[in-house]
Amino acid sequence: MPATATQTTSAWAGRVQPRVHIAGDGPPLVFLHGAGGLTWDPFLDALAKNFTVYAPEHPGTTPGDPDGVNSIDNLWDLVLYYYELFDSLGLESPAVVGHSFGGMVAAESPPPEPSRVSRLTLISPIGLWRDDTPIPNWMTLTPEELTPLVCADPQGPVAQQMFALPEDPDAAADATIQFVWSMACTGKFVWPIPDKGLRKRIHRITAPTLIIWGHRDGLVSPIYAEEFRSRIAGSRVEVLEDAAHLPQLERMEEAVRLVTEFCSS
């Protein structure tokens, strides 16, 4: 297992002082979490064994740094902040992988200026909208009612991994804590539920594009899969079985292996 090291980092203008973890050794790639936080997981261990995996905490989720979200208004400060970050890393134009909020995060990324992502992956993000098929608003859903939609099998332990919560009932508390708070930080740039204006600029894409999506993902309906492939020019999609909306986990070894060929090509 690769080596984790916690890098703490200063971006926009000093006012965010964000932890990226890191390990591996190879070519670089940032992993961008979702809603409810980062977890280093095995997917970026395995990643790891192929990349140097950079994987930052977005505004307001690091502890000690509760107050770096305030200064980050919308949707475009928070793409010019990760333009920051990465000058602040060196990483001129790296492999960008984005989970869900992460995803529509890493779909933004390169309208602006294209040429700063190399490979773009995205796995079940969010982003786009579709008035016949609606994205629940999860912000307001409790674990019981959220877990179902989001893991295949609810009772796996993929499910126990991302929701259950530790014995210690200081430990309990500190964790439903932080899981709120990341969501509320996350929930700044999505509310109202999106689209915020991605399908005008998704065309603007010009990196090599990998999607992943889950069969059974019951939190964004795998019909959006076509949907951010027919809008990016040359993109792929991988549609994964007895996978939810958290296929890198449920169906790990798979998408590492489509992961890692398609950013290595």
Contents of the next structure:
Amino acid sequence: MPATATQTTSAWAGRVQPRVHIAGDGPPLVFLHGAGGLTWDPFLDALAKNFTVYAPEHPGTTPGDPDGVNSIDNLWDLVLYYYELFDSLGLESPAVVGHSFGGMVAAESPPPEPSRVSRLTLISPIGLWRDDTPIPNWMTLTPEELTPLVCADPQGPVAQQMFALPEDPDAAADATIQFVWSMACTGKFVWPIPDKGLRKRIHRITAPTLIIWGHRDGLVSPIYAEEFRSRIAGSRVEVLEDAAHLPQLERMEEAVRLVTEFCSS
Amino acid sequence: MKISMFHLMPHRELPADFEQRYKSVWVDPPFNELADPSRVGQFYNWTLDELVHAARAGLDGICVNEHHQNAYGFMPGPNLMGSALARETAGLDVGIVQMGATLPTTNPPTRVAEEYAMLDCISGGRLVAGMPLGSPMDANMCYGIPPIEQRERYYEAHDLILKAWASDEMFAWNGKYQQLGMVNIWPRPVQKPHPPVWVPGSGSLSTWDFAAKHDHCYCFLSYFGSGLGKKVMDGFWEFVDQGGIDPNPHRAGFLQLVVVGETDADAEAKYAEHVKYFYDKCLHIPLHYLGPPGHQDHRSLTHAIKSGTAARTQEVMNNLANYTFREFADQQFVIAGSAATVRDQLREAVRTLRVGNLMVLLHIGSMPHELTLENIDRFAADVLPYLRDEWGDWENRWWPESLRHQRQLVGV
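Having seen the form predicted on its own, can you show the form predicted together with its partner chain?
Entire complex below, previous chain first.
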């Protein structure tokens, strides 16, 4: 297992103090996490065997900097903030992998300056909307309601890893606070409907793009894979069986192989 | 002190198994399955009649509020009700207490400034301007405001409304959420510099701070009685004390459910089912609807979870279904009984909580119209006169100036 270093940096004229988890060796790969916050998981560990993985925490979700979210108000702010963060990490044009909410942010990153992203991987991204297949507002669901939508096996180890709380009450309280606040800070950019105009900008993506979806995603239907593919020139879709909204964990080996091959080629 | 009748305008005839069949009373109950528009028209008219009756019976003020997509209390346009009430109480010394139009969801917020000014003009300066933040169900789930922005939007709307009332000159408002180039509202309110402002809250430090800073009345609206109320109000008065602010009891408001019978037993016989209906059906709200992520800022969220407040609230809400009428009454969720019982308990609560602006919910849940009138009459005749003199040494600066004298009881 590669060692993970964390680097606290400063961006947005000093108003955000995000932590970035860094591990591995090889070409740079940025991972943008989903709405529940960053967990350094086995998927990132596996990617770190071939890449230098940079996993920043969304503004406000870094412990000790909850107010970091207050100075970033919309997607335009957020994308420019990430450009600054890339600059501070010396990343001219990294591969970017984004999951769910992070997938939307990843897809919003190239449009202003397409060359900032060399390769784009979108795992179950949000950001587009179909009236005939609405995306439920996950921030209004209980864990009991959410789990079967996002895990193909709601009793399986991935579900446990995502939703089980630590036994120690203090650790459980901290984990709950971190989870709820991550939902709050990401929700700021998508509440109440996760369509903020990506449809108008998505054609500006020029990086080679891989789209990964879980066949049984109950939160963001796999029908959306085609919505993304048809709008990004030259992109390709991989739909994984026996996976829902967390295919990178539910079908980890396959997902790691797909991302590694795609980002190495 | 001043005592006003509060009305929620609930659905009075939900099916007996409502809470078993439906997920929530708020946001998602299907209207066409549960209600009939003509019958709902009757509910609205009864509500207006009951409030006007209370005004005529001697209550100092009448209160309505704003909620959306629910059977708990559905006056999405409180100023529509307020307008009818202002007109029907012309000539009476009664406050029109709007508790009120929700600031973060009214666009642009100058609309609140305008409509409140209209009400103040129509009523001849009798308006109390409630400025609620809005419940998470209303503001976030029904009206789409991102929870993390709600409070900031509220502060901006508040500042804009007060400036719109106070400014003689037209001005430009370059806010974070509102950009209005030419603000010059018509009409302006009768009351100068502006009608008294009441801020409903649920016990958070930031709301105390806000109310104190602007010298507004802080109102704790709770259905869980003076026991929980005392914890919150003790905190509020400690905060006032530490800030060196004058501890005028009228700086605080409190909501209390009240039912009055001939005797204690009569009150139980008449009102028990309606109180039970209120807690079982009208408060049938999934807990997570009350706290979407971002509804509390990080400090409040941390405090709520680490102090156990969140867990205690959950426990109270989960236990409500098992409460009997006696338990509701013993814990004073509802102050219930003969006039003597009610006035003793209410006086005690008013003194303990140190509140000079009391709101009493005299229509509860499924209470029919005639019984509501009876409750109002008993309260006005046999309770109200015994409480009027409380806090008489303090001026109620949060009540319309022309109404600060003591009302004469009429026509009971």
